[in-house]
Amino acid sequence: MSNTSNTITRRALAAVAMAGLATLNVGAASAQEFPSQPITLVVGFPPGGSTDVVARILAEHMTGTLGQPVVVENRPGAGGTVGIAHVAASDPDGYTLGVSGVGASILVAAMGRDTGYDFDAELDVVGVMGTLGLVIAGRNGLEATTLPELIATAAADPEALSYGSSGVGTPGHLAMEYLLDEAGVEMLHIPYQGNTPLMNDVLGGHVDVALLTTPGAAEQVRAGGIVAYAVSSPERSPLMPEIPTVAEGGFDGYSATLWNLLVTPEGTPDDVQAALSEALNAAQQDATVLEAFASAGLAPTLTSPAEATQFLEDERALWSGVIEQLGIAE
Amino acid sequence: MHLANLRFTVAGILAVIGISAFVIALGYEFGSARRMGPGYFPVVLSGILTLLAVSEMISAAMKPGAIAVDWRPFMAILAAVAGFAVTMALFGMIPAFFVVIGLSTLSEPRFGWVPALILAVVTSTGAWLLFSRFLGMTMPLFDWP
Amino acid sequence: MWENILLGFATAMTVENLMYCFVGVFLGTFIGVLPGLGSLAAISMLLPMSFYLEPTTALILLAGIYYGGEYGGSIASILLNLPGTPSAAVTCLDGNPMAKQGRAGVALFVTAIASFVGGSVGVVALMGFGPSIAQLGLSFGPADYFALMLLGLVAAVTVGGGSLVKGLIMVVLGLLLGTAGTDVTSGEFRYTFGFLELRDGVSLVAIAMGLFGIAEVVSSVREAGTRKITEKVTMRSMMPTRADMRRTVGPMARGSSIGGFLGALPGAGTVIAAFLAYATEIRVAKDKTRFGKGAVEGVAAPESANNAAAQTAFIPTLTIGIPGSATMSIMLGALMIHGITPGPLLVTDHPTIFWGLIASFWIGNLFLLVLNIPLIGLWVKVLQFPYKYIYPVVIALICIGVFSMRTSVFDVGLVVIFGGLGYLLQRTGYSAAPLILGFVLGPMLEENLRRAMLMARGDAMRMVSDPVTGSILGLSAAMLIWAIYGGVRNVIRSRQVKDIPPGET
């Protein structure tokens, strides 16, 4: 039995010990010209989504200007935020970016829930991957058609409409309860997981309005499966421009955006954050790019990372003033 | 170790599983029926399970009979998947790959060196292959914590 | 329609787009046999290889990726019980005691007959009845989720065989740990135990590969010295004989067209089609016995079902722009990285893209099908390895798939609960089948109940009253009486003959 026992210990230490050595072999990466090795682009969110698919198609065309391949991987979990998470925790050189969306970016932690890292402490913003508008859209058959006409009916009776959003907390979930606050209307709150069976549904008439994000609902619309009203942003969309912002409908100053930033660890050198900004702008200046932007609802944002951490600062300031004046953080 | 009553003990481990998924459930907002909060499933669910759990316990006890586990072969593949989280989260894929090969070839008494080390070498260099080359997957061969 | 089929039939005859299906089924294949790595990985990791080519040829691609994964898990499940996916667990009922029992080779020839058949039915739903079908699914609401989901978990119950209570304990953990992570209608975090990782939800291929691979794994070394696979790879010994044939073409069929029809139900469909059309062999069968020793309708039907709902599924993803799983979502993302949103205009606008893509499913279930005959006698042959050689492999590939899965060292942690707990239910006669329908089909149980008591304003019998709703629910509900009657009869049965001794299965 011993004899057991004494052959385990020492195979088990013989793997650790060969596990060691294997690991000499690492060679430290010389601080030279950056980039000199592949570099991570790490999505929170799994692929094939609309983050998924901002971040290849921009790391596709970063990976032409930086001359090594910029990599997708997927890290998805908790709103993004487990992606956001193993970003902030990785060395600050340039070699692990992320993409953080305003979940990940904000709303987790305004919301008081633990994200785990300090956004501005822990991540340094280097530019903005586009933006993206959101669709108020209701389901075929309803009387109204006009944002108002909508508002006039939840205000004639609070159980006649209800909304779903794709979730608890997300952007589409406050930007409509932000709108619901400042009419002074009531709509039941239908909470779904994510965009996809929340379109089922608003197209199967079970639920009488949503947010939808712009590319789908344009053509669902564009098909007639739904009625738009309105769009969430500044200004009209170019996938349905016939379409009014909610301000023109009466809501002056009324924005909700979606959009991703990229981010790299806290310390990220200032040249090496001036190289990837310079990549990520070109890529958002090119052709192709801005072909599968247009058909995806993207804006092209182009920044320094100066002017997207103050971009962050404003949406931060939105986005936390719409939670606070609701009242729903934890 | 030895169990007298292995099915007796499954049980009981179901029962402490519901129990503590009750206990914390509590926690959770019940609702109603008509509107029900997030405790509302966990609470009934937990619920069933101890209920089941339990008479599993009682019909075991009263008709006990030895099963037996191959505690070798569960203990070391169970440390080397653990072993393999460890060693991949710090050192890399390579040394992850040696570690979970070496240590599930302790399931069996007379493995052998030289087969696990042959093992190893021509596994690692497959999921290199594989993984690093040909789905150019980023996860790092090698690290250092 | 001809012309459209025609149309089809060029695009995807083209020689690029035909070696594009091929690579796809082969890479498919040969990623899906790894042991937990299902098609879902399989298509993930290959995403990338899609960017540089033509949007119909990059679907072609992956859909090619995607049935071929979908055949591979299957052989891994048959022959060494390890599926990937929840309808590879239904699988792995029955094709794993026949490998056990010297007829992987049948197995897998079954499995391959089946897939093809299943496939081919869901092609021409989909070619014939797309755009209805689409608005039938559509016309599912909440109400109608929650009666379907209850129907597959009353089917899960006698999924699993053995004892009612025993079946019953694996369903109710399985939804109680399908509870874990963000509860959707209120947003609160349940069972989180503060972990990031957990908000989403237990990982799926963590729960099946530590129930399944582990607990496989360490019962087989036991036996590894003394197991001797003595079956000769002859084409002979890979035919299935006569009896067989007969004893296939009937689950075959209620098999393809259970999974043609729940296919097409975004998200619930491709879940529930292989565990009902198990159940429902089970109902119709004489010798209700033989099911989980080694019977062959218990592959065919799953595997016909299987393969049908794979082709339906990419009805609502391709005619009203709905993904109907994880892995639709990912060829919904291809097309999008291509510059085309998907969506109901997607037929009339981009019709080479729709007719293309479906001419290719038949093409590519032929090549999965030519494909695979011939490389039987190759898998079998992995059994014939002496299992020393493969059970570390088996163990470190587990381990990888995991963690490439969501690029996530939390999850491989899990595989070590699942696996010891998965261990030890074995030992003591618990099937793991139950506990992951349970599992899938919990949150969304819970999430369309609520969510329809919700829209119904707390009033339960303005659901019940929807004729759809009523009759899922009639459904379910005479299942569970006929489950309940057959379980007190099998009690008092074997009451009478000789007890069973537990974990012996």
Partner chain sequence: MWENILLGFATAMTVENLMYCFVGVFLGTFIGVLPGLGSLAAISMLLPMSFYLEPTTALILLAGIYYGGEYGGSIASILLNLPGTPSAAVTCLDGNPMAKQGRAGVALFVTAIASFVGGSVGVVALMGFGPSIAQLGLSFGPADYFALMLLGLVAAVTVGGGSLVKGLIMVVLGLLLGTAGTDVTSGEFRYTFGFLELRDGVSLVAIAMGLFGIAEVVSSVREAGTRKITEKVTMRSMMPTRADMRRTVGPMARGSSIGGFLGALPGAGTVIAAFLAYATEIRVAKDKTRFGKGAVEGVAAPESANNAAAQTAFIPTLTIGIPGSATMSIMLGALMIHGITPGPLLVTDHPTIFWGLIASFWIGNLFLLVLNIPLIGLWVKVLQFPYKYIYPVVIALICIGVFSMRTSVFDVGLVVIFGGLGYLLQRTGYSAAPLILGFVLGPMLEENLRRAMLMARGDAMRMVSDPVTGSILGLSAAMLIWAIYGGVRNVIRSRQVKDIPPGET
Given for the second form:
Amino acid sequence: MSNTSNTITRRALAAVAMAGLATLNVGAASAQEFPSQPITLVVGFPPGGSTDVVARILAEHMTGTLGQPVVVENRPGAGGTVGIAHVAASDPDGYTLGVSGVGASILVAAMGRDTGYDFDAELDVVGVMGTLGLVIAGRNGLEATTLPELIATAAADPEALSYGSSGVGTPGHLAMEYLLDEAGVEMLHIPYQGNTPLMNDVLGGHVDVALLTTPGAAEQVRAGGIVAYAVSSPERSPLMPEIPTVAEGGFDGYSATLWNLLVTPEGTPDDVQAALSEALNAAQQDATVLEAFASAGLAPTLTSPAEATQFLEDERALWSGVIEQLGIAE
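Alternative state: the form predicted alone, after the form predicted together with the partner chain:
Just the single chain follows, nothing else.
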């Protein structure tokens, strides 16, 4: 081979090497620069609701940590699945995130309804955005004053008590059926169209027992309108520290909570997920955020993406099993 040919070959190889190095440098710079633009956090419920409020509290703190605005966008519909379907169809670059509750993550699909996405195949779980227990409460006038007494009443007469939830297949319905199955007793289930009519009827004495969200129940318990028997979370609620957990009431290991997951489109780079996870965990350790969480009855939950994914798997096993036991899948 001539000297000229050798020179050309060396130059060509050098050019290829430089191009490869440039590509690596661009990739490294891209990872280091995240985020370089505003981030959209999709909430599948209307503004002002509990999920929206929590999302905005966390988004504000994450904005400071990430150095770019985290902007909440409401896309309500179909129990939160409309918003998550939008996230699943977005680019996996970390700039479109979603808040996925127990319904959109598990319950809707487990009951055989179409969500518009395959959660495991189309979404990555970054972290848990806090957990919230439900309150098992009763109307004034019931003889039972504790959870064991309530269960004993149901055991003595399967037709003695009724309980209300905010609808068939909702967390409240499933959490109570989970408890009744553990206790081996029955109560008549009365589904309502939401929490407001349910609360009105337990206050009015038209239903014996209700599964209620913690903030609303705490207010009525303090006012003397209803009696709280237990909270469904593994720890006592900061809003009602005097009320025992279901586990403390004789059902060791029982836990049923509401929660939200921070999710991204499947395929979001690991380093981007790590940055988002760190920002979420930092938010849940901030004093201002913790104060807001406490006032809403929320428990902070710090996880890595892998731990959050396992959290989802454990919750899916629980709720899918309850749904199968009830036979309410469509």
